[in-house]
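Starting off, we have a lone chain in the form predicted on its own, written out as structure tokens.
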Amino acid sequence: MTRIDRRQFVGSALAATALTGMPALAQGEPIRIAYIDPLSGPFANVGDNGLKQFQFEAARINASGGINGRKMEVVGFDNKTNPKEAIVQLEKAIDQGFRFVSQGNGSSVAAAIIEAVDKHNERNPNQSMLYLNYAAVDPAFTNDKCSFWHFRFDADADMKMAAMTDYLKGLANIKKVYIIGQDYSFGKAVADSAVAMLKIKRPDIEIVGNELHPLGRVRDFVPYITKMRAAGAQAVITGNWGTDMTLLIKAASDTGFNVPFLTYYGGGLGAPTAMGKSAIGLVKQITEWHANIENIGMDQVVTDFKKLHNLDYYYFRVKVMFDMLAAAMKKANSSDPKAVALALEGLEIDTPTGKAMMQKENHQLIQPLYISTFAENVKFDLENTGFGFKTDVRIEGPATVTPTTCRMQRPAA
């Protein structure tokens, strides 16, 4: 028997929580929340960024007055971005009681964690765990990969992909594409998505490069970009993020390779230094949000978070998640993860740029979606540069929506 197989009696709290069936939390106690993402090597800045990140988003909550009476506690743990450890990291969070995990920075690590938060609740249900991805975007995690105990609160590479694509269709010049990716499940994903669906919305287009490269491992994109540059390449898609986004559009920028890059993380940790002047109007982005869409109410929240980190506000999902979250256990007066998890599905929320609805047949998150262009004269700038983004096309919530295989098995009543 595993570590993780073995959690019906941890710590006297937890087997008076089996023994009589009453919630593993005590009224009054924190509700808290393992943050298992990357805090050490070449991903930490962006796992570092994301736990500050829900941190502040726990403070405002518990400012609030927090849920039901009770506080929120994000902890970190470091599964430097490899899913063995974060299985290991995984363990210790349930040897120490916590019941809600999140993670998002690698959809192979969210592979092993839903495979990992399944089995343990199978095994331990008056101990189950409740798991909120909050970026890792493999489509199927919610299709043939759904589970009950698994809620998504960005939008799936195929969802990005499909407004990605539609835009693009209007770029008539636009006649050679080249597309690179991480070696791993999410840029197979991307690349897939992009390749099936340029051939239905462009069948004109020519794909004429299809590269994926090792993970975090890449220290000059230079070659790669020489390969673009010989294909006649016209514009890029990448779903890079982390250090390989940087250091791809630093190659770009460095050799002058002036094209659109259409990407999933632009704006990512990094990235808007690294590209500097040379990628105004080249490089968009396809996200939930950004610090420059006008009218919306968030400027004080950008504001407040440059002031106390020196970081760019970059995550708004997290702050959905996590109002989300509170309005669930409300709903269910409850923190219990499965009397949550039964709150969530469906459950439809206001944020500042509109709906957010949860899907119940394959928890998905269903929210707008943003493509914009790095540009100047903005009125918040990313990493001191003065540059940001700007908003092209806004996708309304129910038009990112994209059929789902999920089949989901929920726990007996």
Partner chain sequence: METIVFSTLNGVLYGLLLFMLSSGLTLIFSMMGVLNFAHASFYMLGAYFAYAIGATTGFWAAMLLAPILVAGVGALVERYGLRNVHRHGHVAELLFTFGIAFLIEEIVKLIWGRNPVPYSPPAVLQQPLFTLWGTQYPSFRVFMMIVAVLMFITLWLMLKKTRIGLIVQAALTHPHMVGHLGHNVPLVFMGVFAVGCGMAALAGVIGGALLVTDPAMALTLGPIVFVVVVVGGMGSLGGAFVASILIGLIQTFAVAVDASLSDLLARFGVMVSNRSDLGRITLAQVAPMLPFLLLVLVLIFRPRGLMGARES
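Switch from the form predicted on its own to the form predicted in complex with its partner chain and print that structure.
Just this one chain is shown here; partners and other molecules are left out.
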């Protein structure tokens, strides 16, 4: 009981401050985004880095005059990477009058938020919420489980795999591929999608191994590397993240197994430090951006962000997301979530990397993707290691589009 009392107390206190603040702001009241991601617990570093970047982008937009005369504001809510806690925080944000919510870490959390936002909007059509997803990549969110109130600004896992396999299509000398992943839903999804896409794009490629290892339990990956070598693998595809990825790369490098590793999270927070020199030339990642893409005018942003927070600028897509949001609000001349959502549909803007377009039929952002390799002597390094990524190929937006099964239910006008 005491817990609930305290929470209610805090809630009412916050509501009171919000109320007292309101009349003074009236016209110029800020457009507020609730950032619901881990700010404590094992993934706090990731969530914290994201929040800083959200606030950085909001400040940039405010410095250029804001949107329709209003400022943007981002407030962090700690969901502890837990779907239930995320819903509690979402309700808190709704009570405080937030109309925009953003989250990215963990597809299980994202699924819970999508469901809760849908329910809320159905019951409170005049108080609708909009969910901006910047990193949860489960393909279902823009396919079977798509929602009018959800927009995704990161390429989903299938799109990234499509780009990876396209890249392999160009490497004719690779005939044998090994797939390794963590034994849970994401690892399995990556493996299945790799098998399916390789069959179509490179039927001549032989998948010499398709293996799932226990999540976070393997200390020494050398036995796996021995197996890959014995199987004659010429490239490895992996969805591994965290220590499972760094240990895999270390083992490969230790034993001189120099084949390309196509990864999803090669540049994830902590990975460059842990992999260090061992990953040079081995690890490839697929992202919408990295710091060493030349002459696109991002150098100053990277330097400024580093100077301000001593952190690497990582989420280019968050910049795109803020720019698109601003463009949609200007186009609709409103910051009502429904009007903004309708304006976002099919919206196309120019970004430093090229055109970014929000697909109307499933609310998936289409943007150019880059495959890059971990390298020395780069202009911008990661985590002060002296190493960073260098572009191998750029994949144009339209080439990353995958067919969707989404049947969008739009609210009545």
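Positions refer to the first chain, counted from 1. All values reported here derive from a predicted model rather than from experimental measurement.
Residue marking the hinge between these two forms [rigid parts; choose from Asp381, Tyr265, Ala140, Ala339]:
Where the C-alphas swap which rigid part they fit better, we find Tyr265.
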